[in-house]
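Consider the single chain below, provided in structure tokens and representing the form predicted on its own.
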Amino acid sequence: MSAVSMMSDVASPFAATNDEFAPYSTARHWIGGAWCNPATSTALQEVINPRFGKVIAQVKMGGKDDVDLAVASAAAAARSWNAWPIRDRAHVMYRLRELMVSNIDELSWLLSHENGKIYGEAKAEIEKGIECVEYGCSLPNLAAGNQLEVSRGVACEVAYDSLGVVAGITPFNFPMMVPLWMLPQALVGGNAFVLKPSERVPLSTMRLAELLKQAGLPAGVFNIVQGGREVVEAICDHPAIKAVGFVGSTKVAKLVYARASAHGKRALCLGGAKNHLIVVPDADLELTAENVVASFTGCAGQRCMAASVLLAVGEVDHILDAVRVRAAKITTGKDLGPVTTQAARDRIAGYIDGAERMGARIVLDGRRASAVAGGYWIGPTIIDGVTADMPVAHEEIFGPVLSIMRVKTLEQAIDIENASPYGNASSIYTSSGDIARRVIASVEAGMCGVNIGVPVPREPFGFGGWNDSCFGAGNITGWDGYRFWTRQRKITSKWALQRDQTWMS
């Protein structure tokens, strides 16, 4: 470690507990379980609180040095990890969770400081970490290895082992709750682990960081490093990283699957999505609208799993109508919150000129929003007539904009929703299961729901798309996440000389 320099308290718990302005400290790496600057990098990058467009933070850049540091330490440490009886290292989870729980308040304004999530959605997403590090304490239960007598005499069983130091790179939307998907299974398994969070938002897992080495993670087990394009890049050629997970883009996404797979790496990259509701006539009033606008609005739209595009199936205005008063009702800057940039803002505006000047009606403009001097802020905006030429109908617009087209069959409604390149969610709100039945058995989707417009799988269920918003096999969480930070060691044995014999005497 002689290479950078040592900090220490630069991730104190944050003060603030209401929305008014407060910054907090400069991010830098978490590198053998201490704070330290980058190597040789003196760049530095803003982070901004996006209720105000006001800077929060700095933020110091790494670069390569810096993640062959993080890998150095977490290859020493990885060893002696592994060696830990998975219980005991599920302990360590336990510990956190407990540490998280009490720590709830803080963790959730500092997140929504960082973010610009109101404070309830903050809330949530720390939530939903916590579930996450739940399930990692129940993986000592659930990874007993197998074992069968597969012949006279002759025993087969699997056990799990780790794959040594592994990674995660993580995006802007979700910056607790993603490094969560991973880490629990990743460093229960027996890895050590190396993060490199969204340089947009750092904060929150610097905090993460202190809780896991009070909860008595050892040094350089959990490793962050700061950065952007270099970094990731030096994750992916590195010879001693064996697995990345990446959240992100699909444009990011399929460039990370592709770098990091060829270097011999496993990786899992979930990408974007163009999420399709579809509303028939029979749906219920009051669930549809509640739920609808829920779904393309909450995060201010900054989800994967967030509506964008409502199918409307036949006669369902009276739906619509309900939808769009109900969306009028939000008030920007307490029930929504900003985005994370002025471009951001600027882009999602843009989308909405253009579906407006291509033809299509705007029956809520959220374009003239405000709540705050400075932020990044667009309303709850719904665009009718949208047609498939429109980029609002098949381009991911990641913001609070639902765009309706409008259909006379469910068939026609399930065709556009499969044209589309991604496959991460799709949702049929109807008060018909056999329509239910049809409509899931159907659409490309990896998630779907009825009657719910963001199907997040709760654990132990797995999180992961198809097509274009997943690129590698399988789920980030759940069990599959646990298989895909570890691997399987199959061992045969025989104690005893048979009388009888097989082909595996």
Given for the second form:
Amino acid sequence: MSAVSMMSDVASPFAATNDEFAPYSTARHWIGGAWCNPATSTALQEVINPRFGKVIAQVKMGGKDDVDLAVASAAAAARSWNAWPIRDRAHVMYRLRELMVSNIDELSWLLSHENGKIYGEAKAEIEKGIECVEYGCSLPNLAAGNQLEVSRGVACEVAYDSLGVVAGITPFNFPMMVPLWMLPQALVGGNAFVLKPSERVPLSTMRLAELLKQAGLPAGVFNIVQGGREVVEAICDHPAIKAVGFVGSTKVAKLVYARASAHGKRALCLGGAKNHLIVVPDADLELTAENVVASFTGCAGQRCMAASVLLAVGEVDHILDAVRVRAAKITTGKDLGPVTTQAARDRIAGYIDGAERMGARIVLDGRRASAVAGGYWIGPTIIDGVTADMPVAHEEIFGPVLSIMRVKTLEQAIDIENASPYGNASSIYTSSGDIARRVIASVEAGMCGVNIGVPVPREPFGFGGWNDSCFGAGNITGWDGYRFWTRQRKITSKWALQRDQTWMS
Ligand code: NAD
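Same protein, different form: I have the form predicted on its own, so give me the form predicted together with nicotinamide-adenine-dinucleotide (NAD).
Let us now look at the entire complex, which starts with that chain.
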């Protein structure tokens, strides 16, 4: 710890209570229960509030030596933390929950300012994070393991044990929720954790570190190393880190999965998405229109569960009209936040330009949207007449853009959907149970919705996609999460000599 300079200051509560621009403190590492500067790196990166395109804070970018220090701190804390009874570890989650509930407005405003999502969406994210913490509270009731007398006088038992030091790497679009997909299970499971948040949104987890400390988490059990690629690679390579959870783009998910696995670690790496909504003529007009719009515009389309392609089966123009009318009523800046960077804004606009050049019709055009000067704005956009050769049909856009592809049959819709290498979410809009069942049984997607455009499995159900949307086995949340962050110890015992011995006794 001597190589890092310790800072006595805390990550103070965020003062803003509205959208007006407000700065925040510099993001540093949280190691051994205190804020500290990088050991050697002097690199600084700006954290931008995308609503204004203005610097809200700086982040001090770490390197390999900082990962070494964080892992040393975690390793020193892990053994005694794991010796706490699971119920006591879960009690930290109970207290964290109460602190998150009582600070929800502050946490939501901070998240809204660093990420750009509107306040209501930021609050919904914190609420979802709280739900994940509540799952952590329930683990003592779930993790009892099993015991059975397998033959006369011989008992087999399964118990869950910690892995030791584990790590998580998270994306920009859910600064608080995604870390909380991992932390409750990993910490209640008895591990010490090293988090590398997205360098674009390092502020929310600073407050989380403070709240965990207030909740009674011992120093060193939770650590943050700020930074980018160098830190991620050092995490994958570090011999003392036993498991890595990653959430981000498919390109990086594949890299992290390969590198962490090559070092013998457990890895579960969730990647990008290209989600399809199938709409058939018997779909309920109001329900479908409202739901489709919420799915492609929510969080400015920057959700791995966002609708991206609407597969219009047969004559559904009345529904598509209702979608367009509803989406046109959205006020950018009030109902819809900015996207994350100027580069993201230009990339999204480039996709729309490209589709138009290739002959698609822009039936709702968000390219000229503007709300607050300097911000990265793009309004709701609907592109009709999209064909399979257009990039908007198969690439992840990650903006409030809906591509409509028209097909004659359900089978054609399913074929288009299944040609995508991704497999995160898929939704069917219909009033027919038979159609819903047929579609769900046929699509290559880990999370399916019936008349729901963002089919996120809520706790206790596990979150995770298929194919290029997830590398590694299982889901990141729910019981699978606990299984991922723990290992099973199998204990076989016999206490007395059995006279009727067989080879199994
Ligand atoms: P990203 O892949 O660019 O970054 C994710 C993390 O990886 C960040 O912490 C970043 O610092 C790090 N990173 C970036 N480039 C790296 C590199 N070359 N080597 C090592 N580490 C690197 O993703 P993002 O832009 O922050 O987030 C958006 C993406 O995340 C979208 O593709 C979205 O679909 C996906 N996502 C997926 C899920 C899911 O559950 N499947 C959830 C949220 C977001």
